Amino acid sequence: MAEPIVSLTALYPRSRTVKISLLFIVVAVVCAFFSDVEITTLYPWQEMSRLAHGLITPDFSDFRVIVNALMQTIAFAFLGVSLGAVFGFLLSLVFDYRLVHMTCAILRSVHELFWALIFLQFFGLHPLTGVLAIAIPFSAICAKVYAEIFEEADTAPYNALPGGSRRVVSFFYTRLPMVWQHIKTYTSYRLECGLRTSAVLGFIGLPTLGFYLEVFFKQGLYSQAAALLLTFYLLIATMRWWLRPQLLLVYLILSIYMLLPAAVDIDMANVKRFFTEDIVPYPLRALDDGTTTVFATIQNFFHWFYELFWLQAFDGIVQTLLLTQVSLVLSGMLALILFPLITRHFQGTIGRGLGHGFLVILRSTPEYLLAYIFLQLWGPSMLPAMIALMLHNGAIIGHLCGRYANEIVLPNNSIKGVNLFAWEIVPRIYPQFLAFLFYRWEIIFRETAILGMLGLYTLGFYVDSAFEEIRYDRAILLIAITAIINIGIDSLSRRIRQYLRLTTTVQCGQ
């Protein structure tokens, strides 16, 4: 696991953290008031009991399906993350250039499912659709994190070299060895993220775990779905044992072998038409055809944009932001409840082991999958999405806070229970907790946007509808709006961290 670790550069004003916390809580309460959180199914408890029974009685009889789903999931993840890590490393070396920095910000602001939907239009269900959907945003994310790792590394060995030393050779012999362990650990964490993303790609038709889970849930085969999920959790939990450097080449070859049979010839005419015609706004195509004047084209374009923005995008933006803010605060509240499960100040060895297992299950289950399950149980509303986002992100933040709390040395060991939690541990980790929470803010927004593909009226709903209607120009514009807002949230998050006088650095740990 690798996430930003906060160090206090100065004594932070407690009043600022209180103000920020209260502000976000008030905003979340207001957003919740305008959110639809109804349960619309007629017999939710009956369906939940069937799901619970399926979870405790997993059916592994269809072993071939389970193995095939997992192998396909691993193959897409491994190839996508490998490409993302390689290009991310190269980009990190020139990340200081504004053009590279801004390009990476744009690429990582678009969710992997949106990238998959774009490639699906001209590649179809080709392996490249899934691989590139993972590789492109992951390369931008890796570039940012690798650059931060290099920035925080000790430069004394590099600076001590003679002036005539070659820059490239000096880099690989001095700077890179100093950070190599951090890069390896973060890349393994990226692979865990890639496995979750690869699983979700099955919901758009690729033969990964999500495809089979959707089939099982639609047929009410909860025991088979439980077997598939349990195997996936086991895969994530055992990564430290099967992910060995000496086996990486073998995994890469096997991944290519797994995906090659599904590869078909790519029609480059479709690719060219998509980028030169399909995504061009409809009113502008008339200008190329010579069927209208420049003035009329501009007028039609603004009418087209106005209609798209106010009838679709505006509602999607509002619903996405409402859901994001409520889910952000709920995730933070859950994290404060969960982190004691893995903290030595509250749990013994057995208790921490069980707590780690519980958090592994929660954080290994993608929000999209959780939301899909809850939507089947409770019907279409924001409630399933809120609970899904809360569980996944709360578990991640709780895990990070628990690791941080384990490093705290208490001056008085006589304090126990609630007093230890409320008056000793939480005050000490709270700045760190806020930094983790704000770090997840833009991620929660991206996840909220794509949950619209499940039928919620967030931006993803309108993006998916535009693709289904073969209105690619509208879909791309809506994705661009999502990216712009995501970049804005990331910028606001950094400003808040600066206001709290916290600096974020990257520390890698497993």
Second form
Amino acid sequence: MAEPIVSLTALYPRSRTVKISLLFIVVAVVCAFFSDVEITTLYPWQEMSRLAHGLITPDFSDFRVIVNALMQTIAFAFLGVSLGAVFGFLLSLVFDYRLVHMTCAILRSVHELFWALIFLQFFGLHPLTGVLAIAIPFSAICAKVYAEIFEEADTAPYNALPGGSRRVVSFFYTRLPMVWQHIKTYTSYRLECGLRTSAVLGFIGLPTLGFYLEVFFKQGLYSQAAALLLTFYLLIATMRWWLRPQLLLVYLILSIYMLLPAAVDIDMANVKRFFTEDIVPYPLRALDDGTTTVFATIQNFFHWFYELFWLQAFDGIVQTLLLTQVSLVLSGMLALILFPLITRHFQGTIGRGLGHGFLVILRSTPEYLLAYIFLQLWGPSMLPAMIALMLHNGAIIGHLCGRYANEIVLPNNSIKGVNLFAWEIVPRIYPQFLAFLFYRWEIIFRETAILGMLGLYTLGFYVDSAFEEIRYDRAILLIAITAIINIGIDSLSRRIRQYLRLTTTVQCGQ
Amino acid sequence: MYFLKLLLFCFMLSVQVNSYAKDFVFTAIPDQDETKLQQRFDKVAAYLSEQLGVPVKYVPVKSYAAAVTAFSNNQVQLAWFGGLSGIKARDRVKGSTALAQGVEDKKFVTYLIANKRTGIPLSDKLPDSIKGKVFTFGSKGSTSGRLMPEYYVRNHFGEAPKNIFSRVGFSGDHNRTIALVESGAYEVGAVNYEVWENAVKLGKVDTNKVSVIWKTPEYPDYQWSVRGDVDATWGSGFVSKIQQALLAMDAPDLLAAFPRSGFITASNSDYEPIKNVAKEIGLID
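Same protein, different state: after the form predicted alone, show the form predicted in complex with its partner chain.
Starting with the chain above, the whole complex follows.
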């Protein structure tokens, strides 16, 4: 992928875009140098050919399992996203308040799987665990995006109102109609994300798609796994036909009906214990017993923190950042290769149809699942995670760039192929492409951290270990560290976008 | 409208707070193939129902930690734990006790197994040649798959596993460890000896591809633990009734679920050695 860079350098030798791009590429190369990339399995090809064979011979015979897994996946996604959208909408109306805005930033910075792990400790496998794990971060994301949509909306009708119009009335008649379509589109995109998240929640024990996929993959039942995955792709690819506003209520009631049987006894004592005892750092708990002095307790606390930070968190942070930076650049490169597949300047109608199908498959497969599969095949190194992150994020950014490129009208059609790509299209979409990529930076970081739960030594590994050791104090601190870095990356990304003067609408990038 | 319905749903969920479970529920750590857990333990549930005269239900859990959490949250009252998970669980529930252990659990051992391509032979001492290999433990919370092998490996090399092996993984369960070492995904692994012997007996493992290279010294492992408050709910003497039922279990198809040859009494103090080891390598505070 040297062409776009070379061409850009020629076009705008000292442009900020080029400088930032080169900086990120250099950082990624250095990071790749320090990353652990290797295929460690002794016979990787044997298992890969079995997997490939399974994928082309899907086995739908266990139909009940497939239907049940999909229904559960949809039910969790529906309730989680609905709650998220409703609360997100309410929050977006007061998003100007610093408190709201900051709270949302914090809620957003914790990954859905981490939320689920937290709720799992006191709710157990109660449906609330899954619903809240989706609803909480999704309300924060929706709040932010809805607020941005309101901000960008045309305020002329509102301004044209006579003074003294009632606020509620003017909101419903002049503000809301201007953004409604936009909010609807974004919310249905959120549902697609929610379906992916819901599927992945199965990996920690909820009865969704991931639960069965993990079982099938562990057993090497690749044909059964393929059947599940294919139905899932079909579900997402056909969303625009079955997701109708008039059916929403029916879907919601069905979802509640699906999940209700599992909604049994929550003991508030467990919730209380988690928040008042379990997450209090271990050395501080001694204060209540009165067995130590305040000074000794403080000393013990610093020792505890020091050990946790240097023996676990630090290594986790380094590994997570290395993997994030490499995956970010790889995703960008893949996106630039993939977007022509769905662009009218390069493809006919049929070609674009196929391209869309291919990208739907890549982006509907959660990176967590992809990484899980590649880890089984290639053994534990960063390679499986890099490839997984690249494929998933590359497909999403490629899809967005393709849609953007389709709107470009070229002055003449005389050039074709590589020249058209490198000299006409890429330079035109490049700023937009960078905007999409930088929007995904914090998402890639969150995902990278999570992938540690599969056995890479990123932050998720240590979080998972802490939960596995029933040391919730450590788990919460590690999650907080992950969240702080995530917020840092988010604000750095915003600054870079300002520096590059990328002021584009973002909804789909999030 | 939708919003109201959702609020109603949340309300419906919240009114169920604090309701008591009627069934007596038990679980077991998912130390082997997860898909077979239900069929392994449903028979045990039926046996206990009959012996105790109350409905007994088995619920499967996804991880060792989930078994401990279910026990401490009173979602299960009885559990078949490993040495380490039992200690963590009993630490979190005042008055809980170890009731019974398998005959084999008094003298449990871990096997280190290696893929034949490594060329490491069986030896009496921990082989130095495992240094630098790609190594897998079982679950992070396992006694035989993690705690004890890590303890012996640390003692022998004087370093953390991370610095001894080229890579350290956690397979999740013992069957998985065998499968991964057999396939060559990992070169060396630590496995529960009972699970290994059982797999060999059933012909589920190709001993031309993977073999035992070292056996650890003996230590106490699995046990049944019960919450201290069950007598209050199910009547006094219920704990000893459970203990009698467990000790009397002798049908081969029931015992095959564990797999053990029978059960003998156990007490909390039997597991002090495990607790000390766990403290020494920093797995519990």
